[in-house]
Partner chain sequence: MNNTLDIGLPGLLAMYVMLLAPLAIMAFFIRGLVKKTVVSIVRMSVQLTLVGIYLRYIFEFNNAYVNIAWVLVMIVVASVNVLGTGGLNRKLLLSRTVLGIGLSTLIVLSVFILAGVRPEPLYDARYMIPLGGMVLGNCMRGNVISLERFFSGIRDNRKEYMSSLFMGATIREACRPWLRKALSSALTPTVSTMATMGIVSLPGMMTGQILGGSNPLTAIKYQIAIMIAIFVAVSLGAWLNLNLCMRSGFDERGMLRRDILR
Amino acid sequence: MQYAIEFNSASVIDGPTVLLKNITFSVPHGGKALITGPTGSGKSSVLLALMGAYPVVNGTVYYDGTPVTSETVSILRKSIGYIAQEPVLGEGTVREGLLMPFTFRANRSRAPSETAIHDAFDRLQLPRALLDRDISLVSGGEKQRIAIARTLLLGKNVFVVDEITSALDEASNSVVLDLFTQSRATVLAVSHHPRWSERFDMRIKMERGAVTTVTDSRKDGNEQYA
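Isolated chain model, in the form predicted on its own, this chain only:
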């Protein structure tokens, strides 16, 4: 079976520090996987290894069956929507920040219509009037949802998200959670929010840079021990 995301005994070392140790798990196409664990356990490092920001020293990380390497990472990043806890939207108005990726040559032909922009904002319960507001005046929770809207407009089918609920109130959190769990997209997320743990198919628990357990609710709640 070819998975959307697969870690096969992958390890990451940053200087003298071991960030990840023999990480093994796989997420099928359309799967929703949540990484949990205490601060410093390596959750964000897993996401960055997938995105090619941390080179793997042992084992392999695969995206859609292709090993993640310095040669393949640029292609991978065209398919994956990575959303950080504190997204960078640039300067100027919200509209300018939203459309910034479409100024790049690779995306110019995919610039969204006004209808598509409004639809993305409506889905995330963002007021359309926000489009003309200066980014410096936007709240943290609004920035997180704007970053999600931008990823939706780019047509990504895989979302890699890192603690994006940190600045959201409960209503906004529910909107974002519904959007991810009810879509056909593959989602690999880091979150401490208990509702995310309840709604995701897979739960990957980490401690000290290693996976301790993988629980998959689609397998009758059977727990796989790493």
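Worth saying up front: this structure is predicted, and the values here are computed from it rather than measured. Rigid core here is just the name for the largest C-alpha set that superposes within 1.5 Å across the two forms. Positions refer to the first chain, counted from 1. Compared with the form predicted together with the partner chain:
Here residue 14 counts as shifted, since its C-alpha moves by at least 2 Å between these two forms after the core is aligned.
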Contents of the next structure:
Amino acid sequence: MQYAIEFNSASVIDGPTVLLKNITFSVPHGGKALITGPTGSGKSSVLLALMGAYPVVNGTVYYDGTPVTSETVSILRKSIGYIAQEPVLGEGTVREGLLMPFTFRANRSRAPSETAIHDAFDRLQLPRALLDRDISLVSGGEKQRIAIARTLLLGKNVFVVDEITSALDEASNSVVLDLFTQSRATVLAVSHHPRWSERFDMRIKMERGAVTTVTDSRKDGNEQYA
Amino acid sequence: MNNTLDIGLPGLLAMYVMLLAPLAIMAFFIRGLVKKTVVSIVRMSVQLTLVGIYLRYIFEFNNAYVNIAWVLVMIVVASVNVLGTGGLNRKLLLSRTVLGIGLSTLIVLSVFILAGVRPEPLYDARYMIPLGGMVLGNCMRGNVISLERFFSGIRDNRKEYMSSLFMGATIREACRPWLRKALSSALTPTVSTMATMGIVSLPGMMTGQILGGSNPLTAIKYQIAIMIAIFVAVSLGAWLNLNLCMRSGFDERGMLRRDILR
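Having seen the form predicted on its own, could you now give me the structure of the form predicted together with the partner chain?
Then the entire complex follows, led off by the chain already shown.
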């Protein structure tokens, strides 16, 4: 079976530091997988390894059946929607920040219409008036939702998201959670929020750079030990 | 034309004695800088003395090949200095920096000499070497700023850079904000110098020519020409070098190499 995302005994380093040891798990197309674990257990590193930020020294990381290597990484980055915990929106107005990635050649043809922008803002319950505000005046929670809106506008069908509701209240958290869990997209997320854990089919538990358990609720809670 | 008053040895010594004042201030407030300053003063004195002796022979000899070779040596030394001062990886960047600084300096110097001054012979050391030195010195300063700002900007804003990269940007696209900042910080000093020139300070070249007995109007024409030459060389050099060096600063995955900055 070809998975959307697959880590096969992958070990990852950053300079002299071993970030991930022997990681194995796979997420099918359309699957929703949540990585949990204490701070410093390597959750974010898994996401960054998939995005090709670090070299894989042992094993393989696959995206859509293709190994993530220096040759394939730029293609992969064009098709994954990655959102960091502290999103970077750039300088200027929210609209400028929102449209910034569309100045890149890879996204130029996808530049969104005003209607699409409004639609994305409505879905995330962001007031449209925010569009003309300066980014420096926008709150952390709004920034997170603007970054999500921007990634939605980029039209990806795989999302890799890192604690993206950490600055959101319960209501906004639910909106974002619904958005991801009800979509057809493949989602690999890191979150500490208990509601996320309830709603995702797969839970990957990590500790000290290694996967301890993988649970898949669609397989009747059948636990696979890594 | 040779009517400049010579500075006697006691006179020069008096100038050195004056250095005690800043050194005393440093000893109290920024002790760490004293040693560095003394080394710099000694280096300046020794280098200039050697160059003075060397230039006398070069001017007498005035051979095209020797003159050009001297300019090339200056280009290599300037490039080594750019990478050293900027704390950048010499092994990775030296050949590119030599190419960038060399090209920009040689283009500007050629126009200056072949179209502007037209000395007889064209390779006359009295023109080629001091003009080359002035252009190169400024080009060097501009490149230290632009390359250092560029790479340290990306290192200090890794998240911003990666965010663009992860949204599908090419390395060049993701680098754009720091490219812009680096170029502007390299050019700003020259732009502001040009704006105040003649009012705040009488520039070095003009002062030198006036002391040497030149007509102030000739001196001004030289000063305008050299300022334009410097500005063109700094912008061209900074732009060329950023473009040449950019790719070497990143690994195959587009991440900034750890060893690019010391």
